[in-house]
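Single chain ahead, by itself, as structure tokens, in the form predicted on its own.
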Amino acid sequence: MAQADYDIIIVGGGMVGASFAYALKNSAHKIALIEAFDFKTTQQPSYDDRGIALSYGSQRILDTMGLWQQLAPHSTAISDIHISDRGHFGATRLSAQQENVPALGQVILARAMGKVLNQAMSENTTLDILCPNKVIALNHQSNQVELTLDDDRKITSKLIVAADGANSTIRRLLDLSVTEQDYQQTAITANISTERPHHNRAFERFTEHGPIALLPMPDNRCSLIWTVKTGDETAINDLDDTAFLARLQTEFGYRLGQFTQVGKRGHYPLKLTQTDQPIQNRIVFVGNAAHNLHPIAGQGFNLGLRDVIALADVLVDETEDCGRPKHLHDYQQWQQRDQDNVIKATNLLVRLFSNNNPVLGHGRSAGLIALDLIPPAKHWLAKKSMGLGKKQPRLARGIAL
């Protein structure tokens, strides 16, 4: 058999296939990262203009990684969080300062994040973008892996890492199933301007049809994450922007004053999908290939940059064969608890708080309630919501690879 070109090709150059490209940048190994969208242009659906929540434990992850320097200048800092649930007394409020932590988390433009990854990648003189270009076909041999582009070149690889997305071309070609779950619900998002300063402070309420968040970031603006009933989602859009406001206001209530300015508008489907099968021969899902979260938490991006370094730690002293099967049992082994907890606890918040049981109601703000006035429970919810595990892979413990 022929020696493989990779050692490790990455299809898919969004956020979570960039930072795994990254955090290997000072590795031996081979590296191709295949991106379909050109990133030279404003196509590549991972930076748009949402928000991006980071975690704590995530910036301190891109800090060990070299990358926090240059994304802090785009960032906002979290330092409290208001959770409530609409038509209930009841709140829990989280706190930098009683967790004794610099930030609960940061929020940053998935475009401004986009740059400063394409960037550094850019700079790594032992990687080879492919892009733009998308894999068409998958032939597995002995030893490697053989993938077709769409410009007919064929290259082959030891492991293939899969991060492109929810609807991954890998988990196509290889037929693989998936779990689903619909939830019926359509997030709206969009940046919103506010009478009141947010003073960095990111707030959760709940609804009947699920939850709105609203995430600190410059020049007084929040980022908006609105959850709706789908089949709701096209009236809301089509109201002006007054109308807009005013329906969002009634939701969400006036914590922030009025609302006063809104951008430019999106929306998507919100589904709990998850692979059948993430580990595969030579092949290993991550990020939303693997598990795609509801927003209700901020998870989603915080999970799959969990994936990556934990992957980057079992790969980065291998000096044979990363697709060895030992070193992906080793990956799923060390992260697949985290997968499920995080996709557990989602899956129960959404299940809780998206409905208007009057019982449920009651039970969710005698829940709050407690939740503020027990020290250990808050500290718990808090720890949970920053990232901070037990068993860290160096790159989270500040250790660089």
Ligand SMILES: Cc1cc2nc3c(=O)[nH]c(=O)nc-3n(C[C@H](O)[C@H](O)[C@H](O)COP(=O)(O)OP(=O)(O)OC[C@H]3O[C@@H](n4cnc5c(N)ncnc54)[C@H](O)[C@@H]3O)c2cc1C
Second form
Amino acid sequence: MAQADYDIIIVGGGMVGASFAYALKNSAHKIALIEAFDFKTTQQPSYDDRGIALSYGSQRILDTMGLWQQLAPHSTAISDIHISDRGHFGATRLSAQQENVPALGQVILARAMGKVLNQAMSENTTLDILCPNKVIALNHQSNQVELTLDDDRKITSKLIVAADGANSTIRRLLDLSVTEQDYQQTAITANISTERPHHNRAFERFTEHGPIALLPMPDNRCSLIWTVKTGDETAINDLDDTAFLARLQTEFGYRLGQFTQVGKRGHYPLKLTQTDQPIQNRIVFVGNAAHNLHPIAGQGFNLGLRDVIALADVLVDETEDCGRPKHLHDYQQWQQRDQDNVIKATNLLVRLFSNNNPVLGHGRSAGLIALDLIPPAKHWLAKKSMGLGKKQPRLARGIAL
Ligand SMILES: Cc1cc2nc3c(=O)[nH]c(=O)nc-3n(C[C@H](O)[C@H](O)[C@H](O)COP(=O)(O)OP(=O)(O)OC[C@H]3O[C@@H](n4cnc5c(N)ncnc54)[C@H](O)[C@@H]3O)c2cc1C
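Can you swap the form predicted on its own for the form predicted together with the named molecule?
Entire complex below, previous chain first.
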């Protein structure tokens, strides 16, 4: 049997696949990363203008990986999160000061994140980046997996890490089932300028038409994620800028004064997609390829990053076969509960806060008031949204791999 070309092949160079490649930069493994889109093109769908809220835990991980110094100039700290419910009494505030951390999280544009990750990967001379290249076929051989690329090249590896996004090609090639929940919601995104300074506050406002998040960005802009019922996004996107801002203002209110400008708008249909069996023989699914979440709680990348640092931790010291079932089992043991918890919590938030049932409305405003009055509950929520509070892999504990 010929020697496999690689110890690990990563399919997908989005934020999760690229972070995984970088996390293993000091390992002795022979690694290739295959990405369909040229990193320099503005068409690369993973690195668009969406604002990504990085949890405090993710910031710590990226810092330990040696990436934070490059990311910091592009990011804006979140000092407070203000959560409120339109048309109901009650609001809650989470604050970095109360949680005794320098910031609750950081906001960075996916595009900026992509530039930094791409630069960092290109400096890693031991990583083979095959880009632009698509995987089009997969073939299990004894003790390795063979991938065929769109230029007819065939390459083999002991382990395939599928980081190829919500519509994973690897999942399709293996004919694996998914559990899907279509929320019938669409997220409209844009960068917004406001009359009053945000003072590093993030806002999550629940309305009867869906949640609105405004995340702080440089130059007193905010990154908007406005969730609407699917079908409604067309009429909203058809509005000219003035009418769009007026509509948003009605939904959000005047906490940041008048909205003055809106940038390019994007929209994303929202559904939960989960690969039913994310561990296969010599193949593991991570990030959106394993679980594509509603962005309501800003947890998709944060969870995907925790996936890949746990996987890196399990694999880094292996000297012979990264595809051993034991490694994939250990990884699953480590991450399964985290994934289940985040998916459950995100689903609960979507159901609770996307419903205009008046009873639910009163219930949730009571919840928000209670949360504000009961510091331990608030502390728990803050800890969760910062990505802390479970057994941590080395990179999350400040120990480099
Ligand atoms: C509006 C919005 C706001 C969000 N806000 C937040 C937030 O605040 N915080 C947060 O943590 N998360 C947030 N998320 C989620 C976050 O964006 C995703 O979780 C994250 O981008 C997933 O990255 P990924 O690398 O797993 O997948 P993707 O970004 O989908 O990357 C997959 C990559 O695989 C490549 N690929 C696909 N098929 C092939 C193939 N056959 N061969 C080779 N390459 C292939 C693709 O080109 C792509 O580059 C948000 C999402 C949305 C939509």
